[in-house]
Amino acid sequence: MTAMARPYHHGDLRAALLAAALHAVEAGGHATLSLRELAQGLGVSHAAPYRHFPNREALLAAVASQGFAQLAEAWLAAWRGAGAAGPAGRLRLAARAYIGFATEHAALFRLMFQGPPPPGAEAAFAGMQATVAAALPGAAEAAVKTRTLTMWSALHGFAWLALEGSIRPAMLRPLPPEAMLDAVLDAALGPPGGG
């Protein structure tokens, strides 16, 4: 046999399921994801997924967890890559990355913030908090925490509302669409010059 036709054991079904689930979520949203369809797509029986995830919800939680890792990475990457922009500018670029992630991975983002936060969510918050701390040198930890909270709330609210269409550029007419994002960033981070 040049390539094993169909080995009884898949090899790494768990990882394959996760990847396929992530793909399915990004393609069609988590609501339409079907375990049976997933299994069939991987050439495996309809009950095989239950050997790796206790139920559908657990698989989705694992996908969401992956999403939080990606989101944290996007945030930190933008922040790290913007070292020359100054403390406030770096945060601003990271914030743009947050909104960018939400719009580019809308379905995944929706899944992530639905239901109890999966493992990884708290770490993402901690990562954001670290970058906020860098922008507020000498600030008390309490101040950093509340600042992170208010920033995250503003960014997340805007991302979510824009994602679902609750906020549309048309509602802000005659302002240009980009004005929405700028206004939110100003409000979330303080105006470009401020701290």
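Mind sharing the form predicted alone? What's above is the form predicted together with a further copy of the same chain.
No partners, no molecules, just the chain.
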């Protein structure tokens, strides 16, 4: 009589894999992420992760989706937390949260924007668009979408250039980096106090 395989029990392996993968991405980027190593670290068989993710790319897409959820949360938390600042000031603080997220989660941010947009990317953009609409009461939908995409392009471009080390000190002098960020925000959102 052959021994039967033990049933698989780990609790919520999908969530554990996502958490471990997110930690691995944040620690060393996604290029070296290995399902086998994640399984080993979680104390499960090498085949166990494939019950939740068909391949490494599917796991990375799920991690990127989590990143978009975290980015949207940071954006909306900054927007909501700056209630007294008025709509334009709240939008400016949310934009700073975008740059802050990119800086604090550089490896995750890079993963989020490689390849096709993962699930959650459109929802994050929709949250951003809702705050722009709130800052521009009465604006037509096309104007809100145009302003949102323009703002996002400026913020994302600045964040990406900064992360890649493409903004050299000589390009900024005599402006300190904070003044350059203010200039980008002015270009994307309008000057402080504007609409």
